[in-house]
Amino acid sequence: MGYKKRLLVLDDEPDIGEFVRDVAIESGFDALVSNSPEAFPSIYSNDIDVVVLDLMMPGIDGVEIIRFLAERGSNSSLVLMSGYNAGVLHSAQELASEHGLHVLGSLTKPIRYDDLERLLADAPALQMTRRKSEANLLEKPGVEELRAAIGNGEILPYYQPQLDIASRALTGVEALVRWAHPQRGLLPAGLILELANRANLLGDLTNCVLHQSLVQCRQWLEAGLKTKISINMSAEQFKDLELPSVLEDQLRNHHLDPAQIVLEVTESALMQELAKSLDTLTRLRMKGIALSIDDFGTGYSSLVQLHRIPFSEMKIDRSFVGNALVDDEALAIVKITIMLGHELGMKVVAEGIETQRTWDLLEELGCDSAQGYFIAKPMPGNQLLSWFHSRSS
């Protein structure tokens, strides 16, 4: 018999606790209910996969329980509930994430069966999570390995398609870094960027991805596919006043139209030495290269950046897109971002589309383009060409 995930509900209202327990059991969990926050520390154990937690309880409240779980080093996933205020619920979710806890999502009371079932379906089994974490710790490569990998061709871009929401046509791809490690297999972007940051290798890493992306773009063009490639750039590169001329030469050498390249930069990355960055960014736009503000809404001075920098595109962060169906504040941010982008003459791209319902919502809101697992996972360049032709046939 396989491993059965365990769930613990903490809510001072017995009816709600029983409702959550029943949904969890129907979803394949072993589920327990507690109506006493004071008793939670003695009931909770480290083999609980999911804790469903009401924030507003007498005596000990949900925020105190979050603090307890953080201090305990809990690996349990969290679902937060509240009937009080969506803003408080959102803040508690952010607090839990800052504490390093895994939050599946939040629900506003009265809770809908479908919303709870959907969150529980995304809950990882704790045994599997622990095994993966332990394996990652054992297998984590070092800085020198990354330095060597950049030089010997182990660093590769994978490409995730972006579709026009209205027409379903391919409008571009985002180049996402991967590491084809000879012993550890394909390693993800998060690990690579962490090591690159530590070793001051972000510039070398980006140049590696940029060069391969330009080569790939030319190969696609020769095979009959003309599309844009979005490439994530480090803040350091935008301080380089020679970047516009160097990139112009590279595009000319590969016989590519500057309009085929989109350079992505996060808001926070531009806060350092803004004068140099503005010089470089303005000249890039003058040369016909598009600029995208990535993870919009997660930085510290979004509107200031939009006013100062000649962006042509903004990308709505996946944290807002993924929660827009269940979180009124996230939905409001998505709506306002789309309206703002269009008022400023920018194309708006939504990241992290994972369901038809999310796609339908963004179509209704008038978002321009989308990317995410609902469309396709990131893939090597030759596979993307096959994927494109299979959609066209």
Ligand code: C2E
Second form
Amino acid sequence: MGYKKRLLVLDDEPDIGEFVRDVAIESGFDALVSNSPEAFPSIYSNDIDVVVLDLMMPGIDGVEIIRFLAERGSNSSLVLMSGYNAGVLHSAQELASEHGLHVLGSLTKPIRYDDLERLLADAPALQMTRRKSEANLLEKPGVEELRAAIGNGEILPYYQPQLDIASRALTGVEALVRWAHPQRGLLPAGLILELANRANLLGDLTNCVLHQSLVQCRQWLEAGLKTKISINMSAEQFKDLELPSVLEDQLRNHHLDPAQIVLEVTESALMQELAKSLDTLTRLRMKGIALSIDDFGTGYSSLVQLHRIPFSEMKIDRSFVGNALVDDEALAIVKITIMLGHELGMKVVAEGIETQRTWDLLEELGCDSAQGYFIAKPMPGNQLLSWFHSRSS
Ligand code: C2E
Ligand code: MG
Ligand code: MG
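Alright, leaving the form predicted alone aside, put up the form predicted together with the ligand.
Shown next: the complete complex, the earlier chain at its head.
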């Protein structure tokens, strides 16, 4: 024992500062209050475990404090408070996360004892987070290891089913990259992509997933299962003018119809490269290959851009889908995306459906297809057939 977590609360209203301090002390913290944003930089030190921050203060606002903490390379966990609407808290939370800060959660004023107590109970001790991130660093495989893995078959796609919401029929599967590492076990997409990005291996990685997916699609077809397959592309690949003909050749070699593949690209990545990609995107569509805009709602596309690009499908990001039942703003985004997609003649897919209730909501809102743990988690190619037959029997 011996180690007591430390908390610093910054709020220009003394009453609220004291209230937070009292809850923190009850929760076993050493707690300190500051009522002056100007003095905060001199009071703050890097060994504070938790900072509770009021966003709206006269003079300096909370956003400036967030920037200060980011510049200091702070490891403290953050709790954000605001009397304004939830939208302000969301964007501040996002900003802090983008700066690499760890956000424990946010609270709308008036603050309830229970809510704050619950957040504080989840606060990791600083020493723990630091130790954990150091350990993670040691564990991560290296770039050369990834290069070898792409060549030796350790990189492979898992497949996650998508269902038509109205008929519940299987409409397609999304290929999601995994690394079957001989020592470390199955590694997730995020880690693989981060490495691939650093090593300029994103193109090789996607081609490796694409190739295996086409082989798999052919095998399923021969076993009597005809399904579309969605591949996640990096936006960079659409700048390659050869892509349409290369893909066409690959489809022909595997005796597959272009209508069986869907190329996904994330909204945020695509919009940065739009002008350079329009040529390739248009020709892909002309060849009958479907294009899907992934993680919709997290990027910044304008209505004009959406109208210009020849997309056939829109995938609503799972952060909105997952929260639609508890967060009015997430619900509004889901509703508007479905309407917008349909108006533009696109099919709309909801990602991240985890419960029956979310499925029911999306059905009610007229969404076309669904993907998520509620239906099935991503699985190896050789398990899809038995999953498929077990649900139809
Ligand atoms: P994405 O394309 O948006 O894929 C959906 C992600 O959500 C997948 O994460 C999937 O496993 C996860 N997911 C699906 N349903 C649920 C659910 O109900 N709950 C929760 N919590 N998560 C769910 P994954 O496999 O970790 O992939 C992350 C991202 O990595 C993908 O997001 C995609 O952008 C990227 N990615 C995956 N494979 C590839 C690839 O081969 N090439 C490229 N360039 N990117 C890839
Ligand atoms: Mg995707
Ligand atoms: Mg997505």
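Residue numbers count along the first chain shown, from 1. These numbers come from a predicted model, not from an experiment. Whichever C-alpha set is largest while still superposing within 1.5 Å between the two forms counts as the rigid core.
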Worksheet item: Core-aligned, is the CA shift for residue 245 between these two forms 2 angstroms or more?
Response: no
